[in-house]
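Single chain ahead, by itself, as structure tokens, in the form predicted alone.
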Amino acid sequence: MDSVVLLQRQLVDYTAQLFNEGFLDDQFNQLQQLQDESNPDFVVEVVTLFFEDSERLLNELAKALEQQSIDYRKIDAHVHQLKGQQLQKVCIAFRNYCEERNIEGCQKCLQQVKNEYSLVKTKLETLFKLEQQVLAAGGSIPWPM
């Protein structure tokens, strides 16, 4: 079989088991139908605002964390700021422990929301990275999945 068929295969399969996990979801494909000829990076660009927005409030809550006094309020405002359905039980326990002013619970969830957030980025670089094999190769992008 052809090479650029065997990588877009590879890149539908992959696309599929990300959306099954739970690591796309419709917004994603909203996102893909943005992307055209006169902007072919759209989806990238967003997703790498995305981490970069991340990351940031990922800094500002561990600094947050880490302060004499703990601002529980700024906490929970950051903490609602994150989104996703991987995301969703741990930010509600997240909040709950800031209700309750849990210092170690609030580190504890700090930490499943990074280890979640690195899971998700080394997910998408993948995708990414595989559609840039795809285009390498003379494919296209077998878009919408």
Contents of the next structure:
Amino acid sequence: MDSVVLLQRQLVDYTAQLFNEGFLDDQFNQLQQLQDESNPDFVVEVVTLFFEDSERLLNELAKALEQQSIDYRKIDAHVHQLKGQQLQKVCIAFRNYCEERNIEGCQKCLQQVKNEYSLVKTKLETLFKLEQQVLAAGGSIPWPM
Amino acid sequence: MVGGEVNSDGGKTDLHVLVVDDSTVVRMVHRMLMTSLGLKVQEAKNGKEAVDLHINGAYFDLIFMDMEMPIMNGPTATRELRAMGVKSNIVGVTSCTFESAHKDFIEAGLNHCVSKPLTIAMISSFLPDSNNK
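Please supply the corresponding structure for the form predicted together with the partner chain (the preceding block corresponds to the form predicted alone).
Up next: the whole complex, starting with the chain shown before.
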């Protein structure tokens, strides 16, 4: 029983840390509230889809920036689809570089975005692993504060 | 809790909502939010799909329209729907925080314009028997 409590505590602390660092926001709480017996994996499904979509988007952005004749409008449209509070400043800069047709600026922003997505993905994978450990130990997932 | 209690009784299961957004993730999340309120949800990937649905005779009590979409964006789709005589409540949903962008979108024929992300409280406020009407 103690190990379950310990795991639950780790999960709550880690979730709180992610909220404090801005990796999670209230939308995550809303997604968790939508998860129930009929949709037990909803949060993982949404997050998985989010990262699959993002990976596709980042690949398309990289490809678009490698073209001989760069279509900045297409790049701008892709950048618009990037999501995430922490990426707002980078996305604004990215779109400004698109307007200025500044390829170096665009490439720099793309790298920043890739780094950020990689970091968020790692953090959320850790979170979901912790949840699985709690469930495997016979515990239930406590709501975040 | 923001917005008070929401239950899925009182005729909400008769309400048809159209979610127009080019992002699969956004459509998935918004669908779940609305389904949890007992609403019947249909999706469109862009403004043209939304317009085509109406041309083919569909009717919706409430439409959530994203602003920036490929093929046909939110403002253009909204203008077309209004020109066709569509009187549904159309709520613009935008990730853009600039007021000028909201203003242009509203002038296209929206009833309201809100920033992403949608919440259950926000969605409830646009339903017919909401106190916010």
